[in-house]
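Just the one chain here, the form predicted alone, laid out as structure tokens.
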Amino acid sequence: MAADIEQALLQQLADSADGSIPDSGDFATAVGQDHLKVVGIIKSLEAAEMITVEDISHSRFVLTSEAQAYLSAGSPEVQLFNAVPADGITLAQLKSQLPGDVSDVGFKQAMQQRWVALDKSAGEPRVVRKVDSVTDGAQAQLAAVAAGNELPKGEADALKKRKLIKLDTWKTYRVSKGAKFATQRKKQATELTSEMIASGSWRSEEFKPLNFNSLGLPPSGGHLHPLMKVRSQYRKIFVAMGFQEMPTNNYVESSFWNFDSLFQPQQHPARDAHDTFFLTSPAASDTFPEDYLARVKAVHEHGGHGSAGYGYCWKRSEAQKNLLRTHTTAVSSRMLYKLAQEGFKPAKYFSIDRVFRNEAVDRTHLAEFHQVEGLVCDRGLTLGHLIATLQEFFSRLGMKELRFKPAFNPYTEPSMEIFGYSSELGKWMEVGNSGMFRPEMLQPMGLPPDVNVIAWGLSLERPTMILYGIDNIRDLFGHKVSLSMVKSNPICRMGL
């Protein structure tokens, strides 16, 4: 079908006095097709340069659905007029006996024309007539409309603001011959074939040009979250200060790792249901190294290198409990002692991992983030070595103004909370912990009494959530996020 209507177009125009088809609405009225598919016929000969084309902008008046039930039913005032007795009718019955749109618009039309008036004299409002009888002229103008007849531009005003005629606009085309004109297309070939080259057929063939600025189609692999984009960022800049990933593929750990050998005490509140998630299945661990087991009881129990302890009976059965782990910390410690076995040596590590606590879930909180975690091992280390290392770490991050305040940790000490100035926020924000841990928790490990540990950790989220803008986490991580976010959000910009 498109075919014969493209050669009765082109055949059209090869016949045409002056080599042009008017206007290709009457071309689609002659030959008894939709215009639309017309145009796309005229569009597609028209990138081929068979024909040109020119604009022919049109306009007239048309009724809206509203108006096109008036047509037969006459217009809203005249239906009131005539629902009006010759005895009057109170308000409230006359807008019963109508529809709610024909009455109310009728009432005002029907009182501005003055063939009705509004009688109070008797108590309640009665609509009396003022005429005997009206002539429907809005009705025939609405048929003088519908039947493509144009109206005086005082009416067409009048039928507008009352919103029962509206504008349509179309478009039709004067054709005329193109530079490739001819009454029959020829398809370009759109490849160069082994059977063209044999043959020969390729010197007549016309071939398609090729668009050499064509983009292709956009490819259809995923897209990074934004916790993993802030991720990659934190993961570069610990590489380059030099430091070594910790392995955090153990989301279950013991009581011991996790809280004792931390120096924790075990009647800590962290250590309460309403904090950790501890397993039922398997509900406890026994594989620990013995004599550091028995060293950190001791340290607990009794104290040592300068510590008084806790004085308290520690039980192995507190230790042995196995939990969804609060922190990375638990994988430091490990390390740690690790290092201590093999025969201690500077270290750097970082992890970046989920830890898990039993928190309220709300705007701020949930019971699985990100912590990421940082430590520096060697001899004769300070407090200030801590500070110049999170100033070098922040100031990487892009926030160059750190505050530091005392703090209490039961691993670490001194202790700091670290206060770093968000340039987006305006304003002073906690943004992580630190401090350097005890002897108590290094010593029963192995490691030398001049060897000190400083660390640090901060949250993966709240600094991803103030870098895109998001105020709930529940927006950033969950089965909540929605999918279009993390398709559209840009790489990770560092500089809080």
Ligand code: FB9
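All figures in this text were calculated on a predicted structure; none of them were measured in a lab. Positions refer to the first chain, counted from 1. What changes on going to the form predicted together with the named molecule:
Both residue 406 and residue 297 lie in a single rigid part of the chain between the two forms.
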Given for the second form:
Amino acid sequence: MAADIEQALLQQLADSADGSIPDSGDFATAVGQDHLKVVGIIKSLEAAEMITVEDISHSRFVLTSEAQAYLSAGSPEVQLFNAVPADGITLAQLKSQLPGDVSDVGFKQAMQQRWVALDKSAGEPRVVRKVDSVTDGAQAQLAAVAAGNELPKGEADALKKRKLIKLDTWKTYRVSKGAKFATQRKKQATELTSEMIASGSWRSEEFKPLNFNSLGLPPSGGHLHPLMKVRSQYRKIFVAMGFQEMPTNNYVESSFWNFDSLFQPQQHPARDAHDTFFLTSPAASDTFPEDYLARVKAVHEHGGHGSAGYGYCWKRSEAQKNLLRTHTTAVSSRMLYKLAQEGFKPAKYFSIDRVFRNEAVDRTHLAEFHQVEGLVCDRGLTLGHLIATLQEFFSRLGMKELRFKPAFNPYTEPSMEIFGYSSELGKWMEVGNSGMFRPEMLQPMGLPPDVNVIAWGLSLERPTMILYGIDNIRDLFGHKVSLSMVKSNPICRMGL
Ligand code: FB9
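Could the form predicted together with the named molecule be given as well, to go with the form predicted alone?
And the full complex, kicking off with our chain again.
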């Protein structure tokens, strides 16, 4: 037990003539303890200034694992020599008789020592003996090393070169009495108690020095996932720009609000199970604002508000199908309808929450991601307002330069893909999509005809991967995420 070793060491110091223990290695052997354990105690006694310590460095050659084998089997050159019959043997036969490493090393050594020669005179090369007998000097040397005897430098260097021996170094300690030497370690008090003060015993107490550098236990607190940290930064930006957050607490949506209300035709490819997760139970919704639903049916079938519509037979059953929302634009649609029903007033809304798409999973795409969406609803809004708003929004994300590429969304016209120049990455990248909601979407809701809605969307995952230097989205989100990453990820400030 550690205390016994400590006791034995202090006692031996007290009893020793010169007040020292010459070598902790011998002491460990004497008390039958592992030297490492003794070193631990020596270090703590030294810290308590009960002893002083001097290092003693040791080194000696030890056999490598390869040499261990030769100790019993003989050196490879001797094993090879013994395998060469008096009348010689073909190299191939010889190699087949000895383990691979022995025949190669052995042959080289035996040739070097001129014990054997290669006779190529007749056809296949033959190994022949050049001496009648040999002594296994190498094995003897290895045995000497194993026994701890010194070898002449030349021999040691030769064995070292053959990687048969290696230098083993270790340290022991000469231990002497320290300033605070005692045969008993005085348990250092770790705190000043009222009893000590009352009894006055504090005067004779030895207090454990306070280690002001000790880090102490890190406060165990909650850790925000990087996505949540970036989400809160996006929230701050939206709120600072006067936007209100939309309620997104419904992953399950009806096709009506997710697609139909957005004037997305019922045969649109995004509406089949290849792209969308449809629910089997509850498979369908049936509570809709019927008057509004009728107007949506009408605009899909016949258009209106300057639109030709799609001219197909719109089916209620299709709109009833429940799904995992494919975009938070479904929430925008509900909020705009509500705004129209409650009597239009200008509004700025945003949403940040999960959306689900039955897409192939790859380094940057999972079957779900967090969509960030913003919209401004007001009279006379134009594409210019959208571009200016995007510039303001992305400049707060640190993206001062934007470019816009015409695009297509079923629910916005005109639509633009947004590209931003990332100074961190030194390249242009797609940072989102945007557009002006179509009148075929807004008018059936009951919004005044001169009200326009500019909107845009992006993801949370892409900026978070860039900010945290995460290359594969699986390392950011999902069951493979290492909790240490969540616990140790720094705070990344965007755009400041
Ligand atoms: O987030 C995306 N890119 C991005 C965003 C920010 C960023 O860094 C910040 C500045 C610091 C870096 C990159 N994208 C959108 C672009 C691409 O990554 C794209 O390949 C993947 N997109 C997702 C959809 O994938 C199928 C990102 C996601 C996306 C795309 C479009 C919308 C929302 C999310 C939308 C919309 C919309 C359009 C009009 C009206 C309303 C909403």
